[in-house]
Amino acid sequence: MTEQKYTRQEVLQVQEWVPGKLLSIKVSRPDNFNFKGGQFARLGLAPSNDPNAEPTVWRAYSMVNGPNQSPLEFYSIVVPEGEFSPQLAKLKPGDPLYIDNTVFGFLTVDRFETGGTLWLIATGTGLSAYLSMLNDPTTWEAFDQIILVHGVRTKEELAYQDELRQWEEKSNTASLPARFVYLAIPTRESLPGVPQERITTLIENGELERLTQCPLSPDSNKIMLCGNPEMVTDARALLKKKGFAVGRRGNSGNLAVENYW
C-alpha cells in the first residue's frame, strides 16, 4: 500500500471577515506537519455532492498560525466564478477538509541575514503569510523593526486588527524583541494620515518612507513582497532602482517576493 499524500482533517471553526467575501478557516492539525511561516500548503475539497470521496480540487493558501501554533488557520477571499473558494465558504465545524503532507514555498524570513529593518509589503489576503511569521517568536529576534503594510480596497477588509494592534502595544512597552510599525491602507476609504493611493505609488514618491519613518535604504533594509501580481512586479522595479535584489547564490540579498494569486 503506497502512502497516502495528504491528511482527512476537521473544519474547527468558520470565520467571516466579509460576507461573502473575506473568510478564515481553522482547522484540525495533520501529526508531523511542520512548516516555516511564510510557506504555504494545498488544501483539498471532495465533491459537494460526496464529502466522503476523494478530493478533487486542490488549492495553495499560506498558513495563518505560526510553526508552533495549532489548530492551522488560513485567510481566503471567496472567488465567486471560483472552483474552490464559494465551497471552501460553505464548510461549518465537522466538515471535512484534506491538507497535502508537503509544504511549499520560500517566501521566509531565514533567507535575509539578521539585524535591520524587514518590510513585509502585502496586498489583499498575501497578509496571512506574514501573519504566520509575526506569530513566530524568531522572527521578532531576528529583527530590529518589523514594518508591516498592508493594502487593501476598504476598511472593512482589514482582517486580523485585534493581533495586528497588539502586536503595536507590546512593542511600544518593549515586551516585544524588535520594535513594530503597522500602516494600513485602503485606496477607496481615507484613514487619518493616510493617503489614498496604491502602494507602488506611496514607493515611487517617497510617502512611504514618511509614513513610516524609515528610509528605504539597501544597506539595513530587508523587503518581502506579497499580494497581486501587478504590485509584486511593479513594486520589485521601484525597489530596484532602490538597489534592492533578490537573492542569489552565496548572496542572501534584501528583496523577497511571492504572488498570492
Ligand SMILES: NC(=O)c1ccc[n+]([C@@H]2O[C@H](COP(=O)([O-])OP(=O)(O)OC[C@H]3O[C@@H](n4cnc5c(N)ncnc54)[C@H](OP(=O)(O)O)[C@@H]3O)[C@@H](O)[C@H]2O)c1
Given for the second form:
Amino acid sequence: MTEQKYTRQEVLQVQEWVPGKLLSIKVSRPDNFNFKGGQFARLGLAPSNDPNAEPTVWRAYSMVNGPNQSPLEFYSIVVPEGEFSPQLAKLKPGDPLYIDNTVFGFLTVDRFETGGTLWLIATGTGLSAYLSMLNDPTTWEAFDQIILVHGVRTKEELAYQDELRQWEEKSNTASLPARFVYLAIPTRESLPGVPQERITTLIENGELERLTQCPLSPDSNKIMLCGNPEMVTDARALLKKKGFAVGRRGNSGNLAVENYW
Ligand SMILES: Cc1cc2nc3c(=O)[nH]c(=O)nc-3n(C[C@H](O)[C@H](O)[C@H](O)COP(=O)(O)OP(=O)(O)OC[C@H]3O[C@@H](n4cnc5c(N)ncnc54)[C@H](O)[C@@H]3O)c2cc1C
Ligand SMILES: NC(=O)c1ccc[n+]([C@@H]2O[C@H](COP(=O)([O-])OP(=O)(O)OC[C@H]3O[C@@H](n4cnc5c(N)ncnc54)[C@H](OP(=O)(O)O)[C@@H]3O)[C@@H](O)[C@H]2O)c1
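Now that you have shown the form predicted on its own, what about the form predicted in complex with the ligand?
Below: every chain and molecule of the assembly, starting with the one above.
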C-alpha cells in the first residue's frame, strides 16, 4: 500500500486578530513533522460539506511556532476572493485540517554565517516565518542583535504584539545597542514615533538606519525579506545597491527572500 503524502490533523484553537482579515489557528502536530524556523507547510482543505472527503485545495503556510513547540500554529490573511483562506477562516476547534508530510523552504537562519545583526523585514503575514525563528532559541544564540521590522496597513494588523514586546523587554538591558529591536510600521494610520511610510521608502531615505541606530552595512548585517512580492523585489534592488546579495554556491550571502504570492 502506498503511504499517504499527508495527514489529517485537528484544529485546536482559532484566534481572530482582525475580523474578516487576520486570524491564527492552532493545529495538532503530526508525528515526525520536523522543520526549521522559517520553513513552511502545505495545508489542505476538503470540500466543506463533506467531512470524509479528501483535501482538494492546498496552500503554503509558514509555521509560527518554533521547531520544538507544539501544537503547530499558522497566521493567515483572509483574501475574500481566495479559494483557500475564506474556508480556513471558517474552521472551528475539532475540524480537520490536512498537512503535507513534507516541509519546504530555505528562508532559514542557518543559511547565514553566525554573528552580527540579523534583520527580519516583513510586510503583513510575512511576520509568520520570523515568529517561528524567534520562537527558536538557536536564532537568539546565533546573532548579536536581531531587528524585526513589520510593515502593515493599519495598527490593528500588528498581531503578536504581546510576544514581541515581551521579547523586547526580556532581551534588552540598559546597555546599547539593544539586543532586540522591534519596529512596527503602519502605512495607512499614524503611530507615534514611527514614520507613516513603506519599508522600501525607509530603506531608500535612510530612516530605517536612523530609527534602529544600525547602519545597513553588508559586512556585519544579514537581511531577510518576506511577504508582499513587490516589496521583496523593490527592497532587494535597494539592498543590492548597498552590497547585499543572496548566497550562491560556496558563499553564504547576506540576503534571503521569500514571496508569499
Ligand atoms: C512560501 C509561502 C508561505 C506562505 N505563508 C503564508 C502565511 O504564513 N500566512 C498567510 O496568510 N499566507 C501565506 N502564504 C500565502 C498562502 O499560501 C495563500 O496564498 C493565502 O492564504 C491566500 O490563499 P487563497 O486561496 O485564499 O488566495 P490565493 O488565490 O492563494 O491568493 C489570491 C491573492 O491574494 C493575495 N494574497 C495571497 N496571500 C496573501 C497574504 N499572505 N497576504 C496578503 N495578500 C495575499 C495575492 O494578491 C494573491 O494573488 C504563503 C505563501 C507562500 C508561497
Ligand atoms: N477581508 C477583508 O476585509 C480584507 C480587507 C483588506 C484586505 N484584505 C486582503 O488582504 C490583502 C492585503 O493584505 P495586507 O494588507 O497584509 O498586504 P499588503 O497589501 O502587502 O500590505 C502590507 C504592507 O505592505 C506595504 N506594501 C504594499 N506594497 C508594497 C511595496 N510594493 N513596497 C513596500 N511596501 C509595500 C503596504 O503599504 P501600503 O499601505 O502603502 O500599501 C502595507 O504597509 C488584500 O489583497 C486583500 O485580499 C482583506
